[in-house]
Amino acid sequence: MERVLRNSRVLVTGGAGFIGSNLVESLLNDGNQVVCLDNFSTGKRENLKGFAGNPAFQLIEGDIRNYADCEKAAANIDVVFHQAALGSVPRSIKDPVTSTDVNIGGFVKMLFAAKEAGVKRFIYAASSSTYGDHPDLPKVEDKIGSPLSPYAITKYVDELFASNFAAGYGIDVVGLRYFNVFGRRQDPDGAYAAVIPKFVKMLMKHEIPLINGDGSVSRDFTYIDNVVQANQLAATVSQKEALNQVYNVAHGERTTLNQLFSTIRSLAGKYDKEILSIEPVYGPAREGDIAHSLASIEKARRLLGYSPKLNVAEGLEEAVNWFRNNL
């Protein structure tokens, strides 16, 4: 039987978001009072609709950068799952300085007022971009290279500050290095869109997706399912050497651009046999993307009991079938 928090307070910031939604919903079914903090900056009121009328559940409209939303989200709460950051490589090139206020000087401000007011355990997002221009495959928590991007450096700092926090202030933290989380809720629409959710629609529309390169980049993609399973273990292991650790999540397979696409364009044209015909054009690289992502998630595996639910293929299967049905 998979290891789950029942009956705890639990605070999500970023609720409304793609990943902390899913994380809202895992927790209500399992029968723990769920308290939502967000400024919808990118989260969606849609997301949290299902759960508006349920007596566990309690959404706080609030800003991680202003410490008193911070104080009153973490008020009496046993588990933090820290989700909010604004993310995205490109957004944090353009906008440096919002991206660090939020990203640093929100977390660290949740992370303050999540000691002050006694909180247990307290999980947040970590990025895969941390590995930075590291060369080796796959990926191992210990070894990381230069960041790439200011969003990089933002989530480095943040592990930084959690292992300080952990250090001298006595508070459990668990980092989960998400890699290329994809699934139900994801957002196709805006400058900073996902590939998946974007390919998705824009094939849907019979229109011709962009792939930055020549589509030979490769990904670790990780369906959402396996993300709400590692948080759910990150709450309720009790071996102390689990605690205050950093640690992939991801499935352990490599995909390229070319790849995704190809898989997406055939599970879409399974529903409408025109997709079938559409084929990408090839655009220049983004910056401060690194080239290759594939991660090792033994650590994962031995210490927190981390085993992932559905592969790529599996998982976007699934992915397609919800926004065919939801777009």
Ligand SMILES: NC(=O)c1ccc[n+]([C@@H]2O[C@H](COP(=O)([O-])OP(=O)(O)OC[C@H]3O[C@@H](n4cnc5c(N)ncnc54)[C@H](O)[C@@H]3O)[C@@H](O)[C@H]2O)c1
Contents of the next structure:
Amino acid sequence: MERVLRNSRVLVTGGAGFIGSNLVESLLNDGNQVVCLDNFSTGKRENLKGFAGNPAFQLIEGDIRNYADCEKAAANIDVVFHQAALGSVPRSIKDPVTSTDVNIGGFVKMLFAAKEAGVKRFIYAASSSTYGDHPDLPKVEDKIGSPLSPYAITKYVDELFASNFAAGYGIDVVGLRYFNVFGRRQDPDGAYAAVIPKFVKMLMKHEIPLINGDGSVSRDFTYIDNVVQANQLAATVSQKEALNQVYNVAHGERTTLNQLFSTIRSLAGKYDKEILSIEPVYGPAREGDIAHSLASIEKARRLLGYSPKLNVAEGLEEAVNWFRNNL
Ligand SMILES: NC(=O)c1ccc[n+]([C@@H]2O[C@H](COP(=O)([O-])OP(=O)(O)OC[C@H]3O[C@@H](n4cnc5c(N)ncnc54)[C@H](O)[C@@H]3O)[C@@H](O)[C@H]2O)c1
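Starting from the form predicted alone, produce the coordinates for the form predicted together with this ligand.
Once more the chain from above appears, this time first in line as the rest of the complex follows.
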């Protein structure tokens, strides 16, 4: 059986968001007391509706940029799962000030409040964007290039702070560099929506998706359950050498945007044949984007025991089904 955290008091920041709400669900199912800190800037109340009324769940509506909110949320917590941040490379190019305030300022406040409260372990959402312009594929944790966006800078700076806090204050930290996560409860709407929920929703409405560039850009798309597994393993790993590290969290499989589009179209087309004839349109490539991304997951396998369960095709099938029933 997989290692999971049980009977602990945990804090999930950004718990009303896509990844955070999936973590909250899993941690509650395993018998933990879960506090969620969120300001609902991109998260949604409906993502929490399954937990409302659960006595093991507590919502603190607050902001990680406010130290008092961080202090309140960190009180009596064993493990923090820090997910709150402003995602999206384009958002950070448009408004680097707010992304920096939240992703660095808020990160340090939450980390310091956790350390002051005596939290044992701080697990945080890092990002594959940290690899920047490094050309190697697959990406290996200790070989990073120059960051290509303000977002990537913020996520790298967080890693530096985490490692400094581990060395200086002795708090255990684990950074999980997520690679393009997808699945249930991911937001399909808005200017900064991720490609998978956006394509699914547009196809279901018979709209024509836009692919940025020629569709040859590739990513290591990672199903949400694999991300939840990595967090659970990071929370429960006991060997010292596995702590104060960063890990790639991915499937280790590369898919181009063109392949992704075709797979989603055939999955959604099973339920609505008209979808099968929709062709995408192509636009300019996006600024700040890495051309190709593929993770080595060897380090997470070796030190955490990570073993992703669903590959891209299997994850997409579950995701398309979920969106069909929930959009
Ligand atoms: N989704 C991905 O593919 C991916 C990839 C790499 C890294 N990440 C990281 O994973 C984490 C979760 O991402 P997600 O996709 O679930 O995004 P999301 O936008 O769905 O969730 C982020 C949550 O943080 C909350 N939040 C934002 N600013 C806040 C603030 N100042 N105070 C309190 N709460 C705040 C939002 O309201 C939201 O609920 C982020 O740190 C993100 O950078 C995500």
